[in-house]
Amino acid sequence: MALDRLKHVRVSGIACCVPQNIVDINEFEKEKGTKATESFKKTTGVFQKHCCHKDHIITAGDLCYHAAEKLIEELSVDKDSIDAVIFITQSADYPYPATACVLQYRLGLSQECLAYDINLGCSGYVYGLHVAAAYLQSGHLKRVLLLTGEANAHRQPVSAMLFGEAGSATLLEYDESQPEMNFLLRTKGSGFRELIIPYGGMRHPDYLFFAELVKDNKPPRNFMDGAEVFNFSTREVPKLFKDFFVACDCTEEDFDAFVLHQANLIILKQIMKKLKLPKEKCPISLDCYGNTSSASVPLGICDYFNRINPEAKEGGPKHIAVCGYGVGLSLGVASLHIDGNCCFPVITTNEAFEDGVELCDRS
């Protein structure tokens, strides 16, 4: 069992950033029809999302950069004191180098800072918390900046109305006074085909096909077995939580809120029903932002403390359970204590990084 208990770690703050451009789901009525659009909103719970314009590309690195700058400013953090940057995404700025290395440079962090990317999707934030906390537990590293984000929704097929774009920044610090952070992590790799972009990597390069997609600004061929993903989410997530409660000797009543990956409303309702979680403890943020993959949990936390339930900022740190699940197939749950006053309102940006790279003519 991948159960872990990590001490001496404080989640010091969270900031999130989304593109300024807002897409109202009603805009799809012309193509999809009013009936289909209304049905989509009812079943998924998505009424709008933030996505960059196709002719003005903002990357996951851009969104995480602005979230990190916001967080560092609000917490008055000395940039030289940050020991590590971990960037989690499935839409990296480049095939290489790692976007984390670019962000270390852009943020003006010390060259003594370690930096690398992790390729994970919807479970990425929970896994990222575990990686960051594991670094800090020894006491040798004092501050870790965890960045998660996705910015590929503008390249998805028009039918993928569900997905939005967002970036997040979470600062974790060594603090001996903090209570344990508990984790339960799982992988069902046999389901890797159920949610996949098979082309464009080294297994199935299909370079000519992929080059044509990029040239014509079309999305890569992706595949999702909706029924299997639904079954996985509604079966395995409740089981994960129940095992977590037993292993950690806790119940639903021990938590102030449950922030779940915002897959879609039907899945969230099924999970809540099976676990008998009160809806007031399960904030819903996908109505404004859609499914933002690895950014959906930190985005949900910031949205909970600032838009959904700002009163939760009162009375000190709150005990929160977070859960991510999806592509991989991968899932995880973690418990953490966090002060809502250090979870800042979601910001927007329209600024993209000018990297100075001169593209050659490949014609």
Contents of the next structure:
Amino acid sequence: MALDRLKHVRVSGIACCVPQNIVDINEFEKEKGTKATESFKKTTGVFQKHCCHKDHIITAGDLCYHAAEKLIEELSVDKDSIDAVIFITQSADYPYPATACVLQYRLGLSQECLAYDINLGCSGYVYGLHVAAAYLQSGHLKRVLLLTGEANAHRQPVSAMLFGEAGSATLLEYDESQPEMNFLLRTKGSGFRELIIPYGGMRHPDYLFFAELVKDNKPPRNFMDGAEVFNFSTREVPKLFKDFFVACDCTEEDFDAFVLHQANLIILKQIMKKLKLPKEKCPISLDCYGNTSSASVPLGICDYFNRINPEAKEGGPKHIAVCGYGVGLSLGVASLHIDGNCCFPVITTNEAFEDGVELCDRS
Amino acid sequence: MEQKEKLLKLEELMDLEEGCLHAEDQLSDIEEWDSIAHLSLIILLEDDYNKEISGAEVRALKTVQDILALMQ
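Return the form predicted together with the partner chain of this protein as a structure block, the form predicted alone having already been given.
Below: every chain and molecule of the assembly, starting with the one above.
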């Protein structure tokens, strides 16, 4: 059972970055019709999202790079003091090397710094917090930079309207004065087919076939089983929270806010209803950003403190429960204390990294 | 519950005008029977009938009557 309590960890700050380009959901009206578009907005709660152009690709690595630079600057962190970089994405910059290694270089971090990627989606931020917090337990590593991001919406074959692109950076530090962070993490791998890109890996390597499907907008049905993902989210997440409350001897009232992965509004409403969570404690950020996978929780925290409820910056750190659930299928909940003044307004970028890699001549 | 009331619930769910739906209607002919309607039906069955159905069960529904049979 992955129930964990980790001490001596301070979540020192969060910054997020999204592509400058905004896609208004109304732009889909021509293709999908007015009725379907209106119904989409009402049901999913997505009105716009940030997403790069196909001809000017900004990667998850780029978005996390800018988020990390912003965070390091705002918190005046000595780059040489960062001991670990963990990057979580399902749209890595390359099949290899790990994007975290590239980011260690791009950010100008010390070589005395461990770096690697983790392949998780919507649950990724909670898992990342757990990995980062676990690293800090011995007290030898003092600072971990957790990066989570997704930037493949511009080429998503399914539910192109739903997904947005974003990157986040979170700094976790060793601090003996901090209260415990609690975690409960679960996996339901039997549902792996319900949310999947089957092509491009070693099992079904024909990525060109996949690219053709995307181009003609003819994805096979099995890339996302909407009803099953809905069932998983609205049945397993409430169960997870209830078990978490019992295990950690707490209730809804112990938390100032619940920042849930922004899957879509109909799922969020159902989870909130089943757990009887007050609306004002559950910030909704997907109206502006869509579903941004592993970035949606940190993005939601920054959006909560800066756009949705700026008064929450007052009165010291807030006790927040964060929850991620989705592709894997994977899910997790964590509790943390964070000062809203260190959760910075979401920034935008249009800058892509010139990687200087020599590519094949396609002509 | 009266069949008429159940039909009314389904019409509301699919955003259709009252009296549009009939038990014998094929779901594949109804444009509004889309992925969002599938989710709304799952919620309706859980909330009002305390019944959990899977995605495969939703996709296996062929007629309005198939849905009505679940609503009890």
